Structures are given as C-alpha cells and as structure tokens.
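What follows is one chain in structure tokens, specifically the form predicted on its own.
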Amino acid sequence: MKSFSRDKKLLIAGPCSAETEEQVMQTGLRLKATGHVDLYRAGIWKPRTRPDSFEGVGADGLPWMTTMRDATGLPLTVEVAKASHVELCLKHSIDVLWIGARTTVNPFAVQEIADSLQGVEIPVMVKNPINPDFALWLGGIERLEKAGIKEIAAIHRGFSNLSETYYRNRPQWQLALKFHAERPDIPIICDPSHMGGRRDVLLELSQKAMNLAYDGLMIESHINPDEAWSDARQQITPETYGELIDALIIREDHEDDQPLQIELDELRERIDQIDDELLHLLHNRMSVAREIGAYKKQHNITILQKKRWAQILGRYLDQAEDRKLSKEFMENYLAAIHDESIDQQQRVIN
C-alpha cells in the first residue's frame, strides 16, 4: 500500500491484538474472504493502563504478520508507541503505521516517531489523543509532516469522559467535523470498535461516519471474539464484519448534480432564516443576563446560582427526547448558553 486513495472507502480489520500465529492467519484468510478489507490491523505492543494487563506479544508477532501477508495479499498496519517499534516495523517491511490515542497524547513521543520516520516513505495514521485536545492532533500530524511524512491520515476513535455511560469514547463528532474544516486534505477514518466499546453499537457508529463523508473505517475482528485477550466486548468475527460492511448505506456528495442542489439550497436557505432567528434570540437573552449581572452588583448576589442552573438543566433535559434532541446535545447547548451568560455578568460585575 503506498498510498491513502480517496476514490473509495479505506477498510481496515483485524484483531485489537496479534495473540497467536494460527490466530492471525485465520483471522486474515476469513477477512480477505469477505472481500471488504483494504488493510490488515494488529496490536503488536498494547499500551495498558495496568501493569499486569496483557501489553502485546511484542516483535515475536511481526513475522506472524507477514507470514499472513504472504498468504492472503493484504497490506498490514501496526500501532507504533516510540522510534525502537518503527525500527522494527520498517525491518519487517510493514505497510502503514499508526500512532496510538496514548502516545498522541505526548508530544515528545510524536516528535520521537517523527524523528525516526526522517527520510522514510511510508503512509502513517494518527488517532485522536484521549482527551478532546484539537491542537494535539492537528499537532501530531504537523510533527509528522515535518519529518517528511507525505502520506497521513487521521482516525477518530472518540474521547474519553468520565460522564459517558452508553460509549466507551464519546464521540464528539464536532471536533473531527473541526478536524476536517482545517485540514480537508488529511483524510479521516472512523474507528468505530474504539468508539462504542462494544459490538452492538458498531453498525449504528460506522453508519453514522459513513453519513459524515469519513474516508474509511477501521474494525476489530477476531476469529474468536468472547475468548480475545484484550478488548473482547468491542471484536467480531470476520463473517460478522463482512455483514455490518454489506450492511453500510454508502451516500455520496453529489455536488455536481444541478437538481439535486438546488433542492438542497432551498431548505438550506429555511436553516440559515431560522440560524438568524437563534442568532437574534441570543442576542436578546444576553441582553437580560447582563440586566441580571447589574441586579446581583447591586445587590452583592453571587453570579453562579446552583439551584436555579439545576432547574434549567432539569427542565430543558426532560423535554429534549419528546423534541427529538440527543441529551448529548442539549447538555452541551444549555452548558454553552449558560456558559456564556455567566460571561456576560461577569463583565458587568468586574
């Protein structure tokens, strides 16, 4: 593979970790027979939070890899953490590399891959850093293209939050959605195991990314998916994957089909009217909470008042599914506006 093509959707599959030979072929002869995959995965060294958690079987698996390579035709991609992991990728003529949400996380281990990519022509991915840091990213990549690195991707695998119940990263579409703005030239792909961290949220994930225009997806599989030594909730077998896959809605932009954007450019027309009617709404509600900043000067009230923001929370929650709104979405709205408003008295007081 010596290139991320934007004709089609990059595929990529496999185990969250290479445990066995034997498991690494099957895995990659049952993928390459659903005929949905562009490009092998394995974890080969697996960061752990835990000490006594299973950290990969280290570079005894990179010949597993390219025995199955050898076997089945597909390219093969593996998570590197620091230079030594590269090293021995390169040696083992491994396709792509990717660097992991832990080490993105870290500038100094970016700058360490970097540095030993100078001069290496090889495509690398770069997931999003655990926490919802837009620079570090868009920063890992930078570090990357000052290397030299031509042929970069991002993935979005979500972010970690402690509030979040029904993902194990939440998503925060917007910020891949920023991601994209910025950069249109990186491709992105969805990674949506990491995402869910389960399997019966992976086909409503990777429809969504496929609805935002993502570049591709990368899935774990596993032959045995309830026996995987690490992330076994989020795996599932190659047969199951080739389904999900058959399963994808796949739109297309249809950016130069006349008809079809003019109908689209009437109800945009109806968004952007109502977008001025929020805008002047806001402004309106500013108004009055600057009002209140002066009343609570006057009288030496405290600006934050916890009762009156858990009534609004409450409120406003309960009427967000009959409205057909996410929580999601109107926790972060009203935190937002309420963020704001606190501002604006702030302003008045100071």
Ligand code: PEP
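For clarity, a rigid core is taken as the largest C-alpha set superposing within 1.5 Å between two forms. Here the structure is a predicted model, which is why all the values come from computation and not from measurement. Numbering follows the first chain given and starts at 1. Compared with the form predicted together with the named molecule:
- Once both forms are overlaid on the rigid core, the distance between the two CA positions of residue 53 between these two forms is under 2 angstroms.
- Residue 305 shows a C-alpha shift of 2 Å or greater between these two forms [criterion: core-superposed Cα displacement of 2 Å].
- If you fit the rigid core between these two forms, you'll see the Cα of residue 21 move by less than 2 angstroms.
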Given for the second form:
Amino acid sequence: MKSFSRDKKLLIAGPCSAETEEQVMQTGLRLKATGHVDLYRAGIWKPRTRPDSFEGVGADGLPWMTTMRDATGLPLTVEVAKASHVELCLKHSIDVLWIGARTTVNPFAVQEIADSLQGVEIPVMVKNPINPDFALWLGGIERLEKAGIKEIAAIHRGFSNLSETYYRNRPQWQLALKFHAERPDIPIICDPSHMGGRRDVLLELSQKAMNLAYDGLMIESHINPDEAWSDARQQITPETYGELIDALIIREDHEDDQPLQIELDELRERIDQIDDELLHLLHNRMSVAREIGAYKKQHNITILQKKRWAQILGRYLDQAEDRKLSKEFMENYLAAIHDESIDQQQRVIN
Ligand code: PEP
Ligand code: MN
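Take the protein just shown as the form predicted on its own and give its structure as the form predicted together with the named molecule.
Up next: the whole complex, starting with the chain shown before.
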C-alpha cells in the first residue's frame, strides 16, 4: 500500500495484538476471506496503561506478519512509539505505520518518530491523543509533514473519561469534524473498537462514522475474541467483522444537508455525555446516602432530618435563578432525589 485513496472507504482490521504466529496467520486468512480488508493491523509493542499487563510480543512478531502477508496479500500496519520500532518495521517492510493515542500526547516521542522517518516514503496514521487536545493531534501530523512524510491519515479513537461512560472513550465527534474542517486534505478514519470498548456498540459507531463521511474504519478482530491477550471485550471474529461491514450503509456525502445534521449530532452527543455524567453522579450520591443510612441505623437516628432538608432546599432554590433553572423545576428535582435517597436509606435500616 503506497497511498491512502479516498475513492473508497479504507477498511483496516486485525487483532489488537499479535500473540502467536498461528493467531496472526489464521486471523489474516479469515479476514481475507471476508473480502472487506484493505490493511491488516496488529500491535507488536503494546503501550499499556498499567504495568504487568501483556506488553506485546515485540520484534518476534514482525516475521509472523510478513509471512501472513505473503499468504494473503494483505498489506500490514503496525503501531510505532519510538525510533527503534520504526527501524524494525522498515527492516520488515511494514507497509503503513501508525502512532498510538498514548504516543500522540508526547511531542518528544512524535518528533523522535518523525526524525527517524526523514527521507523515508511510507504512509503514517496518527491516532488522536487520549486527551481532547485538538492542537496536539494536528501538531503530531505537522511533525511528520515537516519530516517529509506525504501520505498521512488521522485516526479518531475517542478521548479518555474521568468517570465511566457508555462508551469506553468519549467520541467527541465535534473534534474530529473540526479536524476535518481544518485539514480536509487528510483522510480521517474511525476506530470504533477503542472508542466503544465493547462489541455491541461497534455497528452503531461504525455507521455513525459512515454517516459523517469518514474515509475508513479500523476494527479489531481476533479468531477467539474472549481469549484475546488484550482488549478482549471489544474484539470480534473475522466473520462477525465481515457481517458488520456488510450491514453498513455507506452514504454519499450530500454536502448541502450534512452540516445541519452534523451540528445536531454534535449537540446531542454533548447531551448524552452530560446525561452519562449525571447518572454516574447520582449513583455516587445514592451510595453515600446508603452509608448515611447505615450510620443512622447504628446510632438510632431518624431518616428524615427536617432541618437538614430545609437547608438543602434553601441552598439550591437560591441558586436556581442564577443557573437559569426555574424554582419549580429545582424543587421537583430536589424532591425526587430526596425521595429516592430516603427509600435507599429505608432499605438499609430495615
Ligand atoms: C490499539 O490500536 O491497539 C491501541 C493501543 O489503540 P490506542 O492507541 O487508540 O489506545
Ligand atoms: Mn487494542
């Protein structure tokens, strides 16, 4: 693979990690059979958030990949995080490199990679950094461009959350769209696997990416997903991958009505995100309420503390107006939370 074509969606699939020679080969053969793979991915060096998890098979995995390429004709892409990775990949004629989310955050690391690519002709994909920092993503791409890399694509894999949310990583589609607006010359690929973090949301995320006119998808696929050494929850078999791609509706970008829809989607995503956070906070609030219930039981205190309730009401009703909320809504909202809190304490006490 020498360049990123934009005439057709670029479909990238393969395991999160190369684990064994057999797994690399079997995944490749079965993915090839779907007829829906343009580029085979596998992690050789795995940047893991915490130590003592599987950190990749290392350079031993590269010949497994090239043997698989010989058998299937599928070009290869591998994640690189430093100059020595680049050197080994070039030695094995890996077709495309990608920079992972945990590397894009670090300008020193990206610069080291860019320097090691001076004068080399190879396509490179840059994942968004794990934090929603648009300039950092763009900066990574610019470093590669300055090093003379001509074929560059961006991969949107979502952004880390403080609290647990519906998707493993927050999509923040508006950042990817901002990227597209700023650099329409750079293809943008969606990685629903890392974005969603679980199998059941891959189709909805992939379809969304197609609706937003993304240039391709990168999806993790494993011959035995539940037994995968990394990212087991989000991997799917090659056959399921084939069905997912078959099920996608590839839309033409009707330029005139798209911006309208995109803006609405953007706002809805923000609402969903806030609702996720509210739910998480409510869950936390109720677990504190249950602790209070246990304390009241131990000390034989009544559940309803009238003074305390009056205090809560006063404190928030006063703020309602400043927060552009009606007093009536504020009262209903506080009463609903208070009722549930009393019920939860009741259950602890009885
Ligand atoms: C991966 O692609 O397996 C990976 C580590 O992804 P990310 O850098 O997006 O977390
Ligand atoms: Mn992964």
